[in-house]
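Coming up is one lone chain in structure tokens, specifically the form predicted on its own.
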Amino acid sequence: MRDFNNAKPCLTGKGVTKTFGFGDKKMNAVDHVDFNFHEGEFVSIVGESGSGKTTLSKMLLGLISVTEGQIDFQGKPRDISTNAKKKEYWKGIQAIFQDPFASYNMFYKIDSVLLDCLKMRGDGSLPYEKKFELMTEACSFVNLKFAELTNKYPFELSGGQMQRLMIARIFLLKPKILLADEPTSMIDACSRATILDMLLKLRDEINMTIIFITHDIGLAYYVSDTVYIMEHGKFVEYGPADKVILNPQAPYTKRLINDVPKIYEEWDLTTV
């Protein structure tokens, strides 16, 4: 695990709150938090299902407003009151999502989903004959052949398939900050080894800061360099992983860490 202390924060939050409904039925989904999250590091937002955590990736993305608190990207508070500031944000943050199927418009061509990251990123006059090269080292990437990925519609693809081509996505971006909610929920065991591979290779290859929302407190430990744990939205515990997870000081961290089965235990199901 790699040393945060003084390293330089790309992305930070201070009361960081979203409030849906109105009077009696107000409700804080996310609930006054504070992070800092530094360049280069895996970060792991855990909790169960209605913690909050997909709440606060949004507000991160800039997809819902902040009802109260600040954030901040790169040293500055966060603008992204224009359309055109927003594109710009986005060229620092992105995203893979939960659900490869609903990640894609299923009428674009692959070709185009990567030709769009090109365009994104100011290479969309390049030749075509650069911008195959390019298309074909990310797609190699991720070990898939661009050749036989040309012409096809995504829903063509398995699913695996698709978690792949976001990160060939990503790869060709390159932005700063990437944020995986739940990225390999809907795939097989394998698969997801896979994929948190590759998203450590990208770290490493490009210094970017990975925020990785889970509710799998196994994998978060096993790809972390901090974690934070939320519950009721508020963080109730946080730390390198090390610490979190081989110490845990917070009653719901403990619980999380309890219900995680072990195949050479009874499991103890009083809990569910």
Given for the second form:
Amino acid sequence: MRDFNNAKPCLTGKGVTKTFGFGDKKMNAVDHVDFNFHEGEFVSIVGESGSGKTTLSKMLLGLISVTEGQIDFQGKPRDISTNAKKKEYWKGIQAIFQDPFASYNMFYKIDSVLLDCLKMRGDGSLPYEKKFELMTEACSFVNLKFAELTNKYPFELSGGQMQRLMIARIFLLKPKILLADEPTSMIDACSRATILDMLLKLRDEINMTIIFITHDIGLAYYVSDTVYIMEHGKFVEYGPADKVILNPQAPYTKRLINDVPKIYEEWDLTTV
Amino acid sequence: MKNTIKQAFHSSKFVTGFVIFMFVLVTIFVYPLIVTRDPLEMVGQGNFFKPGTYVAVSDVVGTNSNYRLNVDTSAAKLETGLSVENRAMMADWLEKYGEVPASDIDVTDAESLVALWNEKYDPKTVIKGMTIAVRNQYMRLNNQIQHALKDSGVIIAEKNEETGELEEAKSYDGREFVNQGDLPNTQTFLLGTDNFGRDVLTELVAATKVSLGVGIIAGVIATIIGLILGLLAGYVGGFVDNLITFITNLFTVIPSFVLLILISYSVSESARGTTMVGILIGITAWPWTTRSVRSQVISLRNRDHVNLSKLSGHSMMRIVFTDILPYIASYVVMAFILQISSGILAEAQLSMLGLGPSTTTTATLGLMMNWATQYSAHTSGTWWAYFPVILVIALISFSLNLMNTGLDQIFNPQLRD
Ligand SMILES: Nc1ncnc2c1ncn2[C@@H]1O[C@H](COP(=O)(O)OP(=O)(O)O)[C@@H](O)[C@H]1O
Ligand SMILES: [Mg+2]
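Starting from the form predicted on its own, produce the coordinates for the form predicted in complex with the partner chain.
All chains and molecules follow, beginning with the one already shown.
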């Protein structure tokens, strides 16, 4: 575990709120949360289903509007008011979604996903051999063979392969921040550990900030530097993973930890 | 795409509908190649000739017949030749003066009635109390019966130009027959003729083609408007969505058929051709396509593949065309099929009200119905003028709906039982 108190902040929020519905049905899915994510930090946001994790991540990505509050990106107020500014913002922040089967356009070959990344990097005019080389390199980073995958449709791949390809996409784009919204919850247990290892590798090699969203506090303890615990749209507790999990203060955190009986035992990698 | 089409042809409902629809399509394109007559040509003079083959009378007489059949034609002649009044008169006489009990007389059996008559009736006997006028009436009836029984046939006479006298040109007896194939002029009207003496079958085929065209024009317009508005409302959301939803609801509250009647009424009769009617139907039929496309798009726009496309910096247009449209394409095809079907029905309904295409150069299914109704085909028992039209309308909408159900079962498998 590293100490991030003096690291450069790359994404900070103050009073960030998202309200859904009107009148009687009005509810705050995310309720005045403050956070401070640093460069190269592996942050986990932990909470039960429905606690507002996905809503927060969509706000951070700029996919939905923020009802109230302020988000700073790399020390400056985030400005995504125009399409051009959004496009620029998305060069710095990218995502991996929960359901790999829903993340791909099923009418297009998987090549198009990687080719889009090259285009976004500004490598759209390279000769195809060069592009092929880059895509092969990205795929080998996640233990996939591009030559075997090219010209295939998404539904011809397994869930684990699809999610690894999503990481290959991140490898090509090299954003400052990666938001991974429960990337392992829909895939088989074998692929899970690999995916987590790859996320750690991305952080170590490129100094990427990883915001890892999960409902599994054990998993968060295993991978993260900092943990934010979310309950009903609020952060009830946050701090270094060791501190929060070995010495929890909030009752909600204690309950989450009690639901994972193995937390104080020796970590067995096959369970993650 | 190829897969979907292949899948569609595994659905028995879709295939049945498709086959029926193809049958209609092939008919409307092949039939005119065989029967080249103008579908609106008035072949018959007079209205509602019943279905059958028509033979030129002069040709029957003029044909050299070598066919002498040993068939007694008198029975058939009696059966059709003795009118109901004559039969009643015969029964009356037999009962009153022939002393035959009423129960023995059967006016429906011409042969036994005539036999009974021949047995009892003698023109020479004078019955007391009978006036001469009545007696003569019975004698004329007797002559008529005896004539019908005679097999001697007819004489064809020609007028001599010089003397003005009639001369026998030919004579035929009752046993001479003509082979139908030897006749130069026969006309078969499988479905008879309509009120204007036009061949119903030929007209029906032409009308089906025009009505299908009206349906397709209406379907294309309704689907394009519905698709564009639905995509805008669903994807852009916000104010655009509110505005479009408001307009759509407005159109839903006012039944589109009422609107269609009002608009059709206000378009001048001369401008109301078949294309115009198709356009009018199309611009009043889009609301439900808009509503269903909108709800489909709303459920799609928050999908992760759309989010990923946004994160990849794709423009809104590109996202709509590559990430939304392909996902709703099958749905739009289904909506289009239903729009064609309801467009054909709308044309028929409009035409029944006299607000359909005002044209004398083409027929539509609705116009055929309208003509048949105006000339009271339904009360005069001339079923061939309207029943086949109803059948074709039913067949087309049945086949289109069947195709739609088949597709629906493929795209929404949870509905399958
Ligand atoms: N588009 C939306 N409209 C209304 N309510 C929403 C919407 N998205 C999420 N919510 C609500 O916000 C709450 C948080 O949802 P979500 O962020 O998906 O939770 P999590 O990802 O932690 O499971 C839930 O109660 C959910 O019903
Ligand atoms: Mg979630």
